[in-house]
Every structure is written in C-alpha cells, then in structure tokens.
Amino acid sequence: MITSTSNQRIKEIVQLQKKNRARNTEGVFIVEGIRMVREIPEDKLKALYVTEEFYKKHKAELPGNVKPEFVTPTVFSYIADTKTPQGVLAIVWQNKYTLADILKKGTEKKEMLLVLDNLQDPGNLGTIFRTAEAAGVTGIILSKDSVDIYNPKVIRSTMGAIFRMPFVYVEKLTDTIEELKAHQIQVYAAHLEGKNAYDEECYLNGTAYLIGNEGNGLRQEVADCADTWIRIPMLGQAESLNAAVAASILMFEAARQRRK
C-alpha cells in the first residue's frame, strides 16, 4: 500500500492531472470514479489505483485484467481531481486517430462530423462528445488551440464518451475543412449572419457542422470556408448560445432527419 504522497508513482499522477504535457510524453490520460472505469476498454487500462474501502465494496465492478494499487485515503485525495472522490483511478492510454481514420466512419457518404473551432471550456467540450455519441456523429475535428480532450474536467463530461468517439485535433483548420469538402461533405458554419434556419438545410448525405470559440464565435476565416451558414433562430434578448447547447441543437436536426 501507497501510504506517502511523497512517493514517486503518487507525484507523476498528480503531474498527469495537471499538466497536459505530462500526459501527451506518456500517451496517458486519468479516468475517476466507478462508473468511468467500468466503460475502460480493456487494452487501454493500464494502471489503477484503489482504497481499501472502495476496493471491498466493488471488488466485483473493477476490470480484472490489472491488478490494483491501494493507497490511503489521504493519498488518494491527494491525486484526486474530484472534491469527493469515491476512491478509484485510472490511468489509461490515449487513443489515437487520424483524419483518415475519421473519414472511414462514414459510410455511404452520411459523414456527421463536428470541427470545432478554439472551443475553450472544459465542460462545453466534455457535453460535446457525450452529446455527439447520442446523436450519431461520426467523428470530431478541433482546432489545436482548442481545449484538451484529456483535461479531467472535460474527460468526466464526457461520461464515457471519450472511449468511443473519434477526435483528432489539426494544425491548420482551414486546410483540414477544405479536404472535407473534397470528400463531397457539406460544411455548415453556425453563424449569427446565418442565411437559413438550420431546420430549413438538409443533412441527409456528408454533413459538418463548424461551431466556434464561447466567447467570440467562429474566426472569419473558418467561417468562410463553409459552404453555407447557418442560424438558430432565438427569442428574447440572447444574443447567442451556448457552443454545446448550439451543437447539441445541430446535431440531433441531422439525426431527426435521417430517423425518417
């Protein structure tokens, strides 16, 4: 048992919840709670960390291919990102993918995919991915200044989600959009200058969305590389809403469509 915060294994995990650079040179991200670690994939489990407490009540719920660290329960508050932690860590391997990877998802040309623009907030992306599995999107496409996939907020907001869907973060935006519109997919920025409404396009064939940064919307240049920009129609005095609410609102338009 793990009993001093001051060993070596305790401190690199507190540099992995902290610094995306420590976990970008070792390829790994931190998973908390039961919940989370039961959706781990197998092959991606690569440590885990463990109360006595914790362990004797969910013994049966832990995967069975890695053998647990225990720790004290000051130890663990101490690498825990959560105020109340439950008593269980993960560390796992990050996934990896390509643009090309991401194209192959689609099939029949019913691409939906979300390229996301300098999004910044941990909890707008997290909501993103889980809410993009719901809908059936195909793949996620950010910016590189762009929030971490792997930040601990974001991955807790994801609620499992980060396991399952594909992402890939790119250097030049504008160039990345112009391959997928080479690929027959119709690019549809969100815009407040929007020509139609978003319910008045159709998104039955390659179809996607380009959401901007919360606090400045899309950079002129991503937006004028879509082919044609969209708007959510508001009431009241809002000016606009919130990138996830926004995507989340695109999103499930395409997926109504393509129920019927």
The other form holds:
There are 2 protein chains.
Amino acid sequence: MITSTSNQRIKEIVQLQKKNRARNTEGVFIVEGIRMVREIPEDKLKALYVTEEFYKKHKAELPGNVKPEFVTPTVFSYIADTKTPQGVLAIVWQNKYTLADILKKGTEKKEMLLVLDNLQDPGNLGTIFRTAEAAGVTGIILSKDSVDIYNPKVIRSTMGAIFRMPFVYVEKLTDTIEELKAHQIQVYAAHLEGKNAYDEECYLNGTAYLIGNEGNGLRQEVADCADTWIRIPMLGQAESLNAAVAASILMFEAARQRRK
Amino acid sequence: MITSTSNQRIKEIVQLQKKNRARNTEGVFIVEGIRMVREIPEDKLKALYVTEEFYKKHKAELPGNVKPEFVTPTVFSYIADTKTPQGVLAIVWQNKYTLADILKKGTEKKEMLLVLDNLQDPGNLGTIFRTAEAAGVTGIILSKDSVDIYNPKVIRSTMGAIFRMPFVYVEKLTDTIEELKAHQIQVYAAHLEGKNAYDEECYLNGTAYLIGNEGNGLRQEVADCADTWIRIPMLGQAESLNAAVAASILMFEAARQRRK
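Now the other one: the form predicted together with a further copy of the same chain, given that the block above is the form predicted on its own.
Now the full complex is given, and it begins with the chain already shown.
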C-alpha cells in the first residue's frame, strides 16, 4: 500500500498526468475509471493503481493479468486527473502507428481518413476519435502542433476509441497529404469557401477530410493541397461549426453513402 | 472606476456568474469577450464592464447604447469566468419564450425542434445551440432538470446562438411531446434500439428530435412518447455517440433533406 504523496512512483504518475514529455519518454499514458480500464488491450496494460474500497467492490471487473497496486484515498486523489475519482487508474503502453499502417488498414480503396490541422481543444479531439470509430474511419492524421492525444481530457472523451483507432502525428501535413493523393485518396477540405455542399460529393472511394483549427480553420497551405473544398451549408447567423461537429457531419455523410 | 472586489456590484456579478438562482431572480445573464458582446441585441444589454486597457483598444467595437463601467484588472479577473479574460463583460436581459412562441416560429409545418431530456454537460448544450442555428432548427425544448442555459460555459459554447435560438424549459417533457404531436409534428427518439436508421426517415415536415442524457440516454417514459425510434448506425466497438454529435448528425440530415 502506497500511503505517501512523496513516494517516487506517485511523483512519476503525476508527471505522466501533466507532461506530454514524460509520457512520450516512457512511451505510456494514463487511463482512469473502470469503463476505460476494461477496454485496455491485455498486452498494453503496464500497471494498475486502486484504492482498497474500489478493489473490494469491483475486483471481478479488473484485468487479470496485472496485479493492482494499492494506494490510500488521499494518494489516489493526488494522482487522479478527475475531481471525483472512482479509485482505479492504469498506466498503458502507447500504440505506435506509421502512415503505412494506416494506409494498409483501408481495404479496397475504402479508406476514410481524418486529417487534423492544429486542432487544439482536448474535448474536441477525444470526441473526434469516439465519433470516428463509430463512422468507420480507418485512421486519423494529426499535424505535430495539434493537442496531445495522451492528454487526460482527450483520453476520457475518446470513450475507449483511443485503444482502437490508428493515428499518427506528422511533421509536415502538406507532404502527407501529397502521399494520400498518390494513394488515390480523394482529399476534401472542410472550408467556409467550399463551392460544393458536402453532400454533393461522392465518398465511396478512398476519402480524406481536412479539418482545421477551432478558431482559425485550415492553414492556407494545407487547404491548398486538397483536391476539393467542400462546405457545410449554414443557416442563421452562425459563422462556423465546432470542429468536432463539422468532422462528425462529414464522417457520417460518408458512412451514410457507404451503407447504401 | 471600481477598484475593490468588495464593492457591492462586484459581489452581485460574482453571484450571477455562479448561481442559477441569482440569474433567474434578476432575469439576466453574463456574457464575456468582445465577439459575444457584439452580438447582444441592443434592447437586451443591461450593463457593460471593461478594463481601461480593453476600452482604449476596442472602444469602437463596443455597443453605443450603454455607457461602460470601468473596473481595475484585478477586479475584472475576479468577476470573469474565463482564466485569461479579455477585459469586457456584459449583463444581458434573459429572453423569455413560451412553447407557443416556438411553435409559431416554424412556418408551413416546417418546424425543426430539439427536445433535450436531462442534458447535463454545459459544453454539449452550448454546442447544440450553435449547431442548431446553423442547421435551421426553429426551437429547443429542455426538461427542467437539464443544465442551465445561462451557465457561463454554455453561453460561451453557443457562440452567440443564445441570442437568436428560441428555447423553453418545461415541467413535464412527456406532456410537451404530446402537444407537439397534436401540432402534427413527427417526434423521433434518437435511440440505440431504433429500428430504422436515421437516414431512412423523411424530415421534410414538422420534425422534433428527442435527445437523451449523456450517460443514460432518454428516460423510458420520454422515449415511449415518440412516434418513431431512430438509430444512428455505428461501426467498431463504439457504444454510443456524444449527445451533441448525435444531435448534430440528425439536424444536418434534416437540413440536407430540406435543401433538396
């Protein structure tokens, strides 16, 4: 039982919660709550921390392959990112994907990719992962200046999709987009100045959607790489849509067309 | 110039930020940031608070009909809900709508309504308002136990739609749904057990979508009132969608059909 917040392991966990660099140096991230913990692939679970109270109630639901470490409620509150923690937290090995992995995943030219340009809001990124899985997206590509996928708020909002959705951060988005095009993937930029409405295009073949930053949209040089600019028609005085909402509308239009 | 955080007006503003009851007693709410302040309808602006620095830079963008009150940066940080406040905050009169107002707004049986059952997340509610305006929704109905629309986080996420989208909190959602049906509005429940996919229904006539709580979905008695249960087909292991995302997909399917 770990009883002190000055325990070395506890200090390390706090660093993993707070710091991107600490997570990437160790190649791990943190997952909280039983619902998420149960979705961790067996070979990815590195360590498990629980309170005694949690363990007594939920012992049967815990993964069987890693022995949990007990911590006091005070220590648990200290390492938890959530305000009212359940009492279970896992250290999980990061998944490493390459662009090649992602391009292999889409079979018969049926890729559906999201390309995120400088996305900044953790909740948006998590929601995009969650929605992408449901829509049949085959991979997510992020510019290296996007918010860190392993940020605890992002992880929570993915609702488990983090364990299943391939993704890759790339150095230069414009180069990557050219690679997609070389793979016969049609690249669409969600853009306020798009000529065609999004539902006037066909997404039955390999498709990638470029989604921009929350405040500024797509960078010009990124938007310029797209094959086609599409817009989501808007009524009223609305100037734009939330980035996760815009991405969701596009993904589910592709899913709708592909179901027919 | 107000220089002290113990000033009576300042104390009142803090109460308005924090307390639903204080806002409803006075019939006002708070708006922060120049982008939102510029969208306040002229007759709704009650009071304006600025820092000197903000005023010097943005004087020309401020509404002309209410004289701003100056506060020191320290006092401004104290009354602001945001962590890095811009230096402008407005007290705004609440809009009062009735169900009759909302039903009048949809012309020629083209209502598009959202009915929110115990929605709890402020960001979700704000995003729903923002998206609803863009999709052509004519009004939003909320169960009285939903999150308060005048919560500062909700207001921010609406991106101004709060000033334009009619809404009403109702005592008993099931009674209200019966009223909608009496107005020939087709009521669809977004439900995991829906038989038809959402894109297999026609939304050209009066349409209302029932959207449930983030964790628990629709209450059984509310779902039972719907004419039709519809589902959003999901791939992978995704168990559900974020409430704002689900609502967005439905609203934009109706918008898509209505554009044809």
